[in-house]
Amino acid sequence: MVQVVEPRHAVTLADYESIADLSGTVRSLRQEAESRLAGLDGRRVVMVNSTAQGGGVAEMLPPLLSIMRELGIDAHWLVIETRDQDFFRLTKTLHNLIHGAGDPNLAATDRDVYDRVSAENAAAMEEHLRPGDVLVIHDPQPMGAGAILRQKMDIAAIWRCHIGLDKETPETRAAWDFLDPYLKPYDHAVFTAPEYIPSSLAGRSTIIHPAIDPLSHKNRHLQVHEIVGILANAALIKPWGPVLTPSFAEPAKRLQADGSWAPATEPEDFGLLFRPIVTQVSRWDRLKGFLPLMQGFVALKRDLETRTDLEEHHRRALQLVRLVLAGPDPASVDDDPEGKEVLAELCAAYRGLPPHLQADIAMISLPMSSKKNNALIVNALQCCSDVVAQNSIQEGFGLTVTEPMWKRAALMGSCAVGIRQQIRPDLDGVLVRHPEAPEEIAETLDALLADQAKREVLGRSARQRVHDNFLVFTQVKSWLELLTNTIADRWPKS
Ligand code: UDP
């Protein structure tokens, strides 16, 4: 029922240190670590999540744990399994109350489920701990088994909410009043934005924000052969020569004008490697803003028939931009209904356009079944895009947003919460202020296609401030200030 994982994670503190523009950071968090030893008086931290793999915070904690480990912090890992049906179906709409979405009249018998299963994980993850350790809770699932052990033990306890709304709904105030009893125990909450914070929790929790990796699949550097090579092993171009690597298993595909997937090198190359190029990858979420966008893009095509104040330059690029809309294949969301509706309306919409537009949008589906070939075909997607839009009417928090500001690419985002927390406006990209709004969304494109030298002011900015703010590093030093306040008030020195 609870898993002991261990953080695989390939490369050391050496690794980022070696690089120019990571040393500087490194050292810094080195020196920062150990001056914060003391206080983390030489205590475990137990990590708790409820996946060992899949979604966004299985993927964060080997690279956390592993940088900590490396700084000599005792840093653990485990994960809650559970069968049981009702407790997952109970957690699910848990995490989409918190979202607004959902019923809010919860069941009676939720709390007996909720309890029953909270009782028996935390049975199990006692046998793992320690009197003096700090447990780091990470979302719903695991937190009424937190709550349980704190009040048992001689222990600190933290939880971690990936999740959130910047309002208050009858859905999350449905969510937090069901969970507060099993909040009150916690010394501490953590959340990726102040407006997430729920009112019982203010005073008690603090702000770190998700972060990349930069030497992941999905944000390593990438050079001009790699990604020639990426791009024509998962079909996403026509090599004109011999290609080093292997064809991936799976191609990308793309949707063809008869609704059926081909290899996205049908009906022709693209021209990613020549146009300019706008991208938006995403899950197929209907809060990701897709449809908007496609429909903006075809409006700034369409306006430029008639349109006759165009410099030549401005109207070539306007002319030969290209729209790579792109999300996990559709087999891979068999699971989720939601997924799959949205991406039929998009399929739809697409089919609905006349084909000189449907020739410069691309529909993409990514091969999910690697998840390191798909992590380089989005790093790759993204490296070769002049413009990255995150179109979101609601964003937790965006690693697509993140992950190409790191590659210097112009972002178009919207005003959703966690696109505002990344991007300052006009200085590190450019926020569309509705995102459901087609001809705001043309407007915010053309001017970005309209100058080269502007998109360059943004990427540069764009770099630095995830450097600055969004790294590993970043996330690191937040945590052990925290781990060290939390340990100081827990167990105040005399
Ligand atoms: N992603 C991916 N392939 C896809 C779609 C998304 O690898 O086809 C990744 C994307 O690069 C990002 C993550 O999934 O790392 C999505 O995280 P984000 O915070 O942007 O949004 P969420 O999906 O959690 O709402």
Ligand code: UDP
Second form
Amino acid sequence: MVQVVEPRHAVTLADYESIADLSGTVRSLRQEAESRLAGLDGRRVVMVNSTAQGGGVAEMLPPLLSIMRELGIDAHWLVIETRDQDFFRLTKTLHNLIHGAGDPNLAATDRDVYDRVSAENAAAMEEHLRPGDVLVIHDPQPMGAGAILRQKMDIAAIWRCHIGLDKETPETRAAWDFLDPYLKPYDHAVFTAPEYIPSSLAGRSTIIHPAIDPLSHKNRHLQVHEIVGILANAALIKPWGPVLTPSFAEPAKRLQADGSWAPATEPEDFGLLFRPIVTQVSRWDRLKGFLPLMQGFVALKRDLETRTDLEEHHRRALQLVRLVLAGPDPASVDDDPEGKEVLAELCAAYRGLPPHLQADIAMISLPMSSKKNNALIVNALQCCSDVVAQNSIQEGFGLTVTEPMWKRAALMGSCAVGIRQQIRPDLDGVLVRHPEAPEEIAETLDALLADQAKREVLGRSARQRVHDNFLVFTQVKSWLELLTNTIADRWPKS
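Output the structure of the form predicted alone; the preceding block shows the form predicted together with ligand UDP.
Shown next is a single chain and nothing more.
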């Protein structure tokens, strides 16, 4: 089966152009599109991924495709579906191997599973394709289906890889050896960083950075009363008076000391509006570095008891600071079977802490039933955070870094390649060299919390960095160039 997804996006190019610091960028995009449309030759662009919600790809596609349509490109979105959980377990294993993690000894039956589901998806996708289309496949899950269709039909095919590792290991070799037969039919590939390109794709790959939509619910500017209202509606704070908007149908939930989940204001208001806050928002994935971040924060709190080197303001900040670890309800992310397992591990670590440290850490499960509400919650959490962390062990790119950079947040990232692509050390944020080292994390958080002026300088630079490099308009320009070049190569004019 395959799901046809309508890329709903209420914002128009005119809306972007009406904003002072975006108007020039939008005008430049319009000019680029006008010069490229003839090269598209009226062909359709069909993008395919493995989930309509949860994760960066599902968030990027609606604005990307909607802007393409407004510029005159016939763009579409398909999502593959299967009831075979072995398939998604395998593709999650491949995802981890490409990041250098996991057991490289794949089972002999894995290829049978991948081939079977790929053939089923290819048959379903074929009904939505026609000769002359440009098929864009995102990540390993639909890769096999795309390869089948490229060999069977008169189409062009591009594979877009959002993950990678900047070195070759037994794990990465195992993944690329497995995927290599399916890569061969593709006309071109797209990666986030040059370091990610395997040797088999050298010479036929392009770098396109992921990007954010500055007017999406997750990234648009929020007034103070909007932030307060969103947090109250999500049960993340206790409102001090009447709130204009109604409570969300599904609230955010916070892990309790007994292992149950309850509204995040239980057992007490967490202090999001008046305490120093450190926040990480990611999928529940071991490679996101949640556990060492929690351990680093615990080390920061424990060391406070014996430190004699602190000025009063610094000491007070460390006493009051709290940590938010937030991620989606794992049951809502169809292509990530490890989410529940990883969340269970983090919950066990949290429950092993003494009560006074539990009180300083909030494990938050974010509702996914409403994409809008989920995005607004993430936006509000990032806006009321003094430091936003992304402590990834490996990171393909990390839109959870780009988003708070746009909001002028002070960022603490790891040295994973995707994060290094964005944060220039000590200019747009600070980087932890060893994201699995709690003491280094504690030292880095300590330095950021001690220096409000530095946090403000980092935040201003971070926003400018995103404006210049990581907004959706730059991404659309890059895709226009790649699509026209691919079409010219695939169907050369006599």
